[in-house]
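Encoded as structure tokens, the following chain is the form predicted on its own, with no partner shown.
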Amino acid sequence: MKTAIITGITGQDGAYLAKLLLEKNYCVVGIIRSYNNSNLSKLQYLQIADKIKLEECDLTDIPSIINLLKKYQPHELYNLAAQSSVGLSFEQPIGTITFNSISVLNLLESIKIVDKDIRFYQASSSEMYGKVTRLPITEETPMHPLSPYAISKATAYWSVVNYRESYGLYAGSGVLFNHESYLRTDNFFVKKVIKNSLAIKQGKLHELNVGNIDIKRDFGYAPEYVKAMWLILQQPHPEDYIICSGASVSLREIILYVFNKLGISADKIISDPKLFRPTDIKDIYGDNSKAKKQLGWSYDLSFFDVLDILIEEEKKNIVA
């Protein structure tokens, strides 16, 4: 039986990845910051919380990571831990850049010290590319990050490349574009739109406050994207892959689709200047052809298909 360690296991991607690995008969070890302060609701929702070994580990402390690797001798390590909010990164730039960069370096260095055969996956982000001059984004597109979060992710990405090329580690990145599910936290745009729209429909909320909704993003479905994470570590040689749907949709289109689905008038959309970011990417979408060809990853959902899934799941879980 293979053993896999997942950092960030209590998040959306960590929970779905853990479920996938358990289905493939892995022993799954989840890294948490604290037993007392960890929210296991996503693992409980997927009914897998009791099937995972949880370990406290400070990713800013190399000895803690080294001890963990020696204890479990994992075949694979998936790093999904990060301060992942772009908006929050503008408020906390130093903390975001420090943790998201140092944690990855510590994991890579620990693998180099303990066992170079451990396969390492880094969760990278499309935000790294930022200000692009040509679309779609491919694995060769130059990076021009536009937020502290994006800077931190770009730093981590190049650290993975460096350890792969300099020390021969099996280390690869999945550059995931936006991917959503019911397990998203409420501060993410799509989750906020669906939850608030249902609240408007119920008469519990009067309007939907939004920032710039005329930007476009490449959105996908999280349970399908984590399959690509696993596939990346099953290849003969480590590489980096763009994981995306291959098409972009505007935030306004998303809101109007949800409103139309629920029978809500568009005049409930209220623009709030406080929700605008200092800088923002106008349009971004990727090319997933390498992932489909080399990984054998299959993805053909439009984001409106995904929205249908998310709306129905949200309806089923509404607390009266």
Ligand code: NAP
Second form
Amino acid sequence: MKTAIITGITGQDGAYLAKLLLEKNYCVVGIIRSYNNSNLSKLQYLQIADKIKLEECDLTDIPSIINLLKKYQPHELYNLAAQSSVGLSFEQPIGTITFNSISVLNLLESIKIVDKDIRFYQASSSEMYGKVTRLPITEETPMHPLSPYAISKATAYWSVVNYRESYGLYAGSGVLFNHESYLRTDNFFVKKVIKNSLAIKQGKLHELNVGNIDIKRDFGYAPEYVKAMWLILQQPHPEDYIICSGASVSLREIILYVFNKLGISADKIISDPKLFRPTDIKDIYGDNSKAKKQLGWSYDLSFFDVLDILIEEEKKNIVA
Ligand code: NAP
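Okay, that is the form predicted on its own; can I get the form predicted in complex with this ligand now?
So here's everything in the complex, that chain up top.
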């Protein structure tokens, strides 16, 4: 039986990845910040909380990581822990950049010290590319990060490349574009639109406050994207892969689709200057052909198909 460690196990991707690895018969060790304060609701929702060995570990502290690796001798380590909100990173730039980059360096250094055969997956982000001049984004596109979050992810990405090239570690990134699910936290756009639209429908909310909704993003479905994470660590050689749907959709189109489905009038959309960001990427979509060809990863959902799934799941779980 293989052992995998997942950091960020309490997050959206951590929960879906843990479910996938359990289905593949892995022993899954999940890293949490603290036993007392960790929110296990996503693991409980997927009914896997009691199947995972939870371990408290401070990822800013190398000795704790080294002890953990020695204790479990994992085959694979999936690093998903991060301050993951672009918006919040403008309010907490130092905390975001410090944690998101130092934790990765600590993990790589610990693997180098304890066992170079541990395979390492880094959750990289399309946000790293930022101000692009040419679309679609491929693995070769130059980076021009536009937020503290993007800077932190670019730093982590290059640390992974450096440990792979300098020390021969089996370390690779999945560069994931936005991916959504019922388990997304409420501060993310798509989740917020669906939850608040249902609240408008129920008469609990009057309007939907939004920032710049004329930007376009490449959105996908999280349970399908975590399959690519696993595939990335099963290859003969470590490499980086873009994981995306291949098409972008505007935030306005998403709102109008959800409103239309729920029978809500478009005049409920209220522009809120507080929700605009200092810098924003206008349009971004990727090319997933390397992942499809080399990993054998398949993905053919349009984001409107995903929205149908998300609306139905949200409705099922709605509190009356
Ligand atoms: P998420 O739901 O926000 O989960 C983030 C996880 O990181 C949580 O388990 C959280 O733990 C943990 N974490 C945050 N700050 C931490 C800290 N200072 N110390 C220890 N743990 C900390 O994010 P996600 O959507 O699952 O994304 C997983 C990873 O993929 C992240 O690295 C994210 O940046 C990256 N990514 C996500 C997307 C996307 O669209 N979802 C796209 C590209 C890349 P707590 O529960 O204790 O807060």
